[in-house]
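A single chain, nothing else alongside it, follows as structure tokens in the form predicted alone.
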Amino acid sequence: MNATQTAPYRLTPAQQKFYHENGYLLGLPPIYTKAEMAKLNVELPNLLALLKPGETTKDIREWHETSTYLYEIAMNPKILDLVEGILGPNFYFWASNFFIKEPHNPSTVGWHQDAYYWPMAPHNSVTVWLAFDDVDEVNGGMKLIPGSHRGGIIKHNRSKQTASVLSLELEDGSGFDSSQAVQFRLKAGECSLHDDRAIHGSPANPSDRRRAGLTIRYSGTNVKNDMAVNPNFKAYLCRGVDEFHLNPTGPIPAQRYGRPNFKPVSNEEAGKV
């Protein structure tokens, strides 16, 4: 039996070196059945439910610090294995995001580097997203710059675009050309992984489905937040050991849904204007 069929979570040195090569990975094996994932989907209405007036779905940030549901996730054994062959044993989780787009929705995502709005280095983070819905272009897929996470970190301007849920992003042509990205596409249950440099974004979603994403920060333990522009930072170790202690530790959720008594940092307030 190959390693393939022994540990089809395990990436082979293949993956490996394309990542690092391209900032991003996709055609990864399902981390939810279409059953497991019917079920978080039914699920998702319960944490829904808990936002206030006048919030949206995006306000759904570092939620795992108070619901077993989101916390879970973020330890699947599968989407560790995923990570871990990006940032190698020791690694830890530190945020959660929803990216939803309801049918018709006009709002966008313009072009950005998420390392731009994070006070943390060095660079050794992954993002996962994993696809609560089929995603594709038809529903406002994410599309990705191939090897622009080579190129530093990019000065970002306010946006000129109102549709964008971003007031801090980049415009095509300052160190990047569009027309060279990537369209991801995903089934309900499956991730992508993609370095936090790389340039990234996502169009409107004008089709009758929704694209309803879960996005998961992984960093390795070497990487430092600055408590000074983050100060509700919290670190969740999931594979190996800290060998550095440099970030404070998160305490492990005790009910199903629930949300933080606190207002995560925003982009603006973390990212540099």
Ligand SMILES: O=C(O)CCC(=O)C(=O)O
Second form
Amino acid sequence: MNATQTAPYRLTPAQQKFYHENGYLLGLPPIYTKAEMAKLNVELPNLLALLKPGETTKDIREWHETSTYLYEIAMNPKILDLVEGILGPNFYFWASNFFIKEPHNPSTVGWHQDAYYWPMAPHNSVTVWLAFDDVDEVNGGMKLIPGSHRGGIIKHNRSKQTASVLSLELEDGSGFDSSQAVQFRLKAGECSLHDDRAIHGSPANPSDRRRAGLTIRYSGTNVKNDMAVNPNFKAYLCRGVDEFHLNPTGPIPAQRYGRPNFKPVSNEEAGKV
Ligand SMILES: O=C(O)CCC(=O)C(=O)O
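Compare with the form predicted alone: the form predicted together with the named molecule:
Zooming out: every chain and molecule, the one shown earlier first.
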């Protein structure tokens, strides 16, 4: 190890226990310094410039396949150290998606379980939510129902909230109580982890501050995507060995910013409507 490398961060047994009991983890060491995060934010408009008329930042999905900007974030050893503490030594990443709420943006993210949307089995996936801004209760930070990942997958219905960016969601009271939700608070450059079955969502951003985060999805190599439902799925081995060979491997991007030439399968197409 040279002088600029830091020792890998290992989740403690107490953090692992907390995650497995509650379905999320906060209070983790920063992934990026303020200066590093500022640089990533300066670069972000280059990616946004590739959006087509009518598209929103939510359409930046799986652009890691063609953008080293995103691929390098997803493969950041500091993130992989955290994920390894949950998934063990052998895992891949397969998705990246921005959730950006500009100041005074009324968009919400309805209560949902990611696993309801994904044609993947078994449930052995972790989302890293990397904050590009300081995020809290004032600017529409995420909330999660602790322990809800242990309650099984609940049938989602078509969204009643017209402001929700998701089309399928869970109604408060249908198997969970939103007053039990934990408010996520992160500084720019920090991340949270959550289980693919944990119920979560976020309100609008009525504040003067942007609320931007990048979600990156990681799964154990034992998790298989149903290619009949999501044919664009590509796995990128992050750590260890792929002893199962259940999924196709993705190409390594060669340019800093680019968009894939496939249309990602929509949540409605991939979900169990
Ligand atoms: O950014 C948000 O508010 C929601 C993110 C989310 O739904 C997810 O990570 O699955």
